[in-house]
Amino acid sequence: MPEEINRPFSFDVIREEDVTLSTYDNHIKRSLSAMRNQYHDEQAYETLLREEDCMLYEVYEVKRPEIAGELLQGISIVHPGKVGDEYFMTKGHFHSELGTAEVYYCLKGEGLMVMETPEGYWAIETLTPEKVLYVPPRWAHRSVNTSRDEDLVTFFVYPGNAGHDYGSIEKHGFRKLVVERDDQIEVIDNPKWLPPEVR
């Protein structure tokens, strides 16, 4: 068999106190400073940032060629916490190739997946251990950790040619936010949201 052949492989999800992968190629760390203008309470954001540029979430990636036919995978870990009344969350993204989907499998914690399309549709699904979530093509998505003291950990798989469009979210935001009001989780309209150009 030629050396350059694309060989099957495996890895373990290590489910201890901190969920990790037995092998990975890339470890991405996103701190509070990477989320400027994404939280609706800008004063709370600046106050927290002055205290500490805390870690909001991490991603462990198993890299594959970024081409159609391949599948990229890894785990996302969103830590617990809030900026003002808004829960810690990922940046969120569209796929650069809008016609690609993504699958998430929740391993630990509790949270929500906030999703929307360029045409204005939106949806929110719960994330709890053992739940599988399918994000269809054209849907931007963001993980939100609604737990008080536990990481939200999800395993994800998406097509190799999908790419990530973070810029649209940075510019327009998500139309819905997840906050805590009177000890309850609430979904509210984002006062900073700007309508995107339909693609």
Contents of the next structure:
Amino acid sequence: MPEEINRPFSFDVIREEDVTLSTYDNHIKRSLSAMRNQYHDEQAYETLLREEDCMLYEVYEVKRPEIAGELLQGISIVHPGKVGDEYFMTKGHFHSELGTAEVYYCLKGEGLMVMETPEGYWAIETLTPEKVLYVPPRWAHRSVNTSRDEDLVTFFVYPGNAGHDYGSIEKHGFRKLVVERDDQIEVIDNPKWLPPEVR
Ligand code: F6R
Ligand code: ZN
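Moving on from the form predicted alone, kindly provide the form predicted in complex with fructose -6-phosphate as a structure.
Below, the chain from earlier opens the complete complex, with every other chain and molecule after it.
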């Protein structure tokens, strides 16, 4: 078989106390300092950051060529915790190639996927073990861990040519935030969200 042939391969999801993959190419760690301006309580953010630049989430990536036809896969692990009353979450992004979708399969934990289109339509879906979530083309997505003490672990698959646009969300935010109020999970309006007409 010629060397340039793409060979099929498989790997295992290792479900020990910390979920990992048997094979991966990249282990990304994102800490609090990477999330400036994303949490609504700026004072709580600065206070927590002064104490410790704690780890919010990790991603294990299985790399493939970043071209149409390929699929990129991996697991995303959002740790439990809050900044003020707002749960730990991923940065969130649109795919640069806006017409590309993504599938998430929840392996562990409890959380929400917060989604939004460039026009400002929003949607939220629950993530619990064994749930499969389809994020259609054009929807920005952010995972939020709403559990008290457990990691939120999801397996994801998306097209190789998707790319990531983080800048749009950094600039205008997500329309909805997920907070804890009186021991309940609540979805509230983001006071800093910029609607499409003023961007
Ligand atoms: C890839 C994807 C996930 C996220 C991961 C971390 O397109 O949606 O793999 O990359 O959950 O979140 P971000 O990338 O928003 O920091
Ligand atoms: Zn994505």
